[in-house]
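The chain that follows stands alone, in the form predicted on its own, written as structure tokens.
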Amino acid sequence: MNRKSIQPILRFSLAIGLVALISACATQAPAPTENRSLAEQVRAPAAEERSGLQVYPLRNPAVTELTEAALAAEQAGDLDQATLLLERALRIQPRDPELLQHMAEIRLERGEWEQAESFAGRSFDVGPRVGEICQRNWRTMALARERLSRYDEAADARERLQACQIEPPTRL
């Protein structure tokens, strides 16, 4: 072979691997979870799997006005003014599994990881230890705990997870 009939070659070549240098260089639409807030990431699949027994405490109607008031300023962003309507609520039901929950779920959009956790697990404690509420916490503790660098105690935390979807009792 001369070297005029190798040049069309080694051009073909050399278009073909710049091509798949490209198509390597391109990148993939993130999972959807990434495009989801971290509580979001703790809310959304607690509530696709709501079909087991749930349980839910009795309310006061002022800390109810201040949780839809929390969750519009965290919807609007504002994440100090959701802290404040959540911090009052908490003043008047400071044992409401789903308030300290709602807390931990804001801690960890501000990237308040042990705040977080620490709110999660106060829930799991006063809880009802089922249903959505339980896994939202061990979700929570779970991504607070990777963020933290605990990958082990992170693992744990999905593996209880598991412990909170108990079917309802069959009615007569």
Second form
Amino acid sequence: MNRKSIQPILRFSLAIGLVALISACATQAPAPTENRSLAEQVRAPAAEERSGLQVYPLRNPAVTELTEAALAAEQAGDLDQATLLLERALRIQPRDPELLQHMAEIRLERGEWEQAESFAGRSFDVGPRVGEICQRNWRTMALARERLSRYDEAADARERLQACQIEPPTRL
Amino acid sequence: MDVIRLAPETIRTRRALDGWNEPRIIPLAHPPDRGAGTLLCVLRRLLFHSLLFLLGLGLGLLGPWVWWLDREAGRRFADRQWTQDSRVYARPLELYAGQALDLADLVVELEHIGLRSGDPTRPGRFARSARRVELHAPAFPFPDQPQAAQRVRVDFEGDRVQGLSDAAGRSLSLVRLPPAELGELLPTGSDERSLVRLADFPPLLVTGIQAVEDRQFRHHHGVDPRGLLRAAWANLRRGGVVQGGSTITQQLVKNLFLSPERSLVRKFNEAVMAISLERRFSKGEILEAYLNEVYLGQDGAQAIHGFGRASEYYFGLPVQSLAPEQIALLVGMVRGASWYHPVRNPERAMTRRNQVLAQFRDTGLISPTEHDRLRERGLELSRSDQRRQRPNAAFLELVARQLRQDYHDEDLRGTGLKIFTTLSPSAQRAAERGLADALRRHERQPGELQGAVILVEPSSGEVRALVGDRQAERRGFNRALDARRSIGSVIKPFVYLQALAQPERYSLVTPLMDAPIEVPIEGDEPWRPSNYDGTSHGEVALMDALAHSYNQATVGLGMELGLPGLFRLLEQLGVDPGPARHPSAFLGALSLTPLQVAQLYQPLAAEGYSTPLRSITQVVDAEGREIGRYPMRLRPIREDGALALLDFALRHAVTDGTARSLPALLHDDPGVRGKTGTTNDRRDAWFVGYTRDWLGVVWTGRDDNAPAGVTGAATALPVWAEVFNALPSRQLNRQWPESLEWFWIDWPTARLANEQCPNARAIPFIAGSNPTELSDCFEPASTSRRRRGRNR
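Complement to the form predicted on its own: the form predicted in complex with the partner chain:
And the full complex, kicking off with our chain again.
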């Protein structure tokens, strides 16, 4: 009985915790842009501009555990391990936009531009298409396309990025 | 056997050694005779001198011989490279709360891992009740992180995991079970080993083997004169060989370097080499080699060497998880693996085990109370005969082929690779059973039909199950990989995809003409395709032509688009269809394997992201270092809008078209999409169906390609349904691409309607491709003329 009533709260707080964790790594280290890793370049501005409508799906605690471990591996510079952990999480939730975007950012870090673009695109397709995650999607695609010298498409992506910012509906 | 053959020079040296004995014996046998003549005297002197010469030669050779033995022992021990089979593992099952998983399926998975019913306080056992499974998973060295043995309680609610907790009742969010072993890839033939590091052996085994085989092991220098004397004394008293007196080092030398013959010379060589090993290597290195080398029985033609393999063979457990009495049994078998064989001679094995337990007690390794308790336990063997039948042979073949793209055979054979694959044992079982059961029900004569099934997780492209024969354990022709068969109407979605990728010309409601058609063929009679039911259906909506699989409408559409475009599309999707020749290819007159068909449909099921089908995720070497990684790769298909329309049409085929018998066969239809295929004279029957979680391809037909009386809907589709019903499925939740817009259509005309029209249907269109003509039932006053939405 008790467990049932606690679980949704737990899940929600885990989801909040994860968001806090991701934003923390952005706000705590205000490194100059050129020194930031590519993944941080994608995440940081999106977290800073988090004013519009935000949509965060509730996370499965198993996925949360794997994502946090992937984030820790990433920060320790072990991108192989981070990839492996995210793949495990994706086997549990193959259509989770947050996971797909995280994978896109790891691929960006590894210099796998095409894969970064693909994963970000897939994240956008299955994602909320607004808010922070949408910005990270298009920022990743823009960066990847620039590296692939597809400048026109990169400019498109920058334009799409602006459309992610939707003001939250005013509630009465 | 790892007996190293002695080189020819060794044999020569041996003869010289034998010669060394002669001078001592022969002079005694022929005492000098003083009364002989001069000739005799000369002869005698000659003989004496030559004997003296031989003696000198013998003595002179002994030194080099010992030196050579010493050097060889050191060199061979350092260079020894044991061949180890490359092992293949299934995907490890990850358990988490909320997971779609049956209790029965979990039990299947546990049994594949090697767990069996019993007291879950002991590793390798599980206990099940109505809604709970308590299990004790053995340790497993995952390459990313070695995992200790753990006790887990899994609570179920219906066909879902409700929660996980550890032995203390603490809730767990994620549990990764050890992977099931699928068998060996390219078995090496004679030997079976799994090397274990000394630190990874259970302490009782390491101390126990010394207590039983060589109590002075820590102190001696390779040979143990006191032990030898004690053994000799015991043998003398009892009038026969009752004790060996060989040290662990001597036994190792014997097993590694020498032939099994018993002779003084061998004994001498053994002692020299044992002392040599002790001089050059640590006790730890010697003991580790011994524990991995010692002979512990036969598995058919294969010798079982080492405690690691023996533990897996006799108990189905990694050596780390052995209980004390199991350790005692194996330690006892060292003295004679076939004499004390626990299966063939269980009573003898039991007596020997209890002797060993008593020795453990006498040396203080176990307490007297523990000894009394352990003696009472049965042998509890868990040999699975599965290994000999080579299950999963079809899937392993796919693994071997994908590995050969990156490695040479000699790198794969005997190097002890660990290959982590994507196979799901429970899905594999569902596929095997589904095919066997459904074929039996749907064939004209028993045993007439054959079939193949492939199950894929669409978004990652991971192959979860592969069946290449209705008798899955049979090795031989692998139809899933090698049967190139005509694919029939299974090709049609790709003809229509070509059309839908041109939204300015085609949409789902574009009228097509299903009427007799004549296609001129250069140098041949014109081709006149007919429909399956022999009638033409006149003007039909594009989506209906596909769903009902009308041939004439499809050929008409194909001719507008051209054959090269279709072949380019197939290539783009990762399948080489061969050269394009005859327009009958629009109706599937081209031969592909079931695996290729799965590759074609993968991007459809994965919402427009193509990925190569893969069976391997990771390869690590014998030391656990990663040497190969096969990460998930995505490639967006440019025509994602067209793919989404096609997806919608393939749902229509299941609800209203040729696959409409499917929903009634399913326990639960989460929105399956599918396409049937039947070839000329009913030789081949295909069904391809998918949800977000599973893509399944089924082929059935006769091996001799004779008419088999099969059809996609009547033969292949029931197999698919049977398989799918046994799989855990989740809800379908399609996210439509941004480029789609939805309109009410006065179905099946190409006219706009509104919600109130009796035939109104919501149909997706790529933006701008919708019809503009209004239906008669359209009421302009209506509020919602147009419906936009993404989620449906």
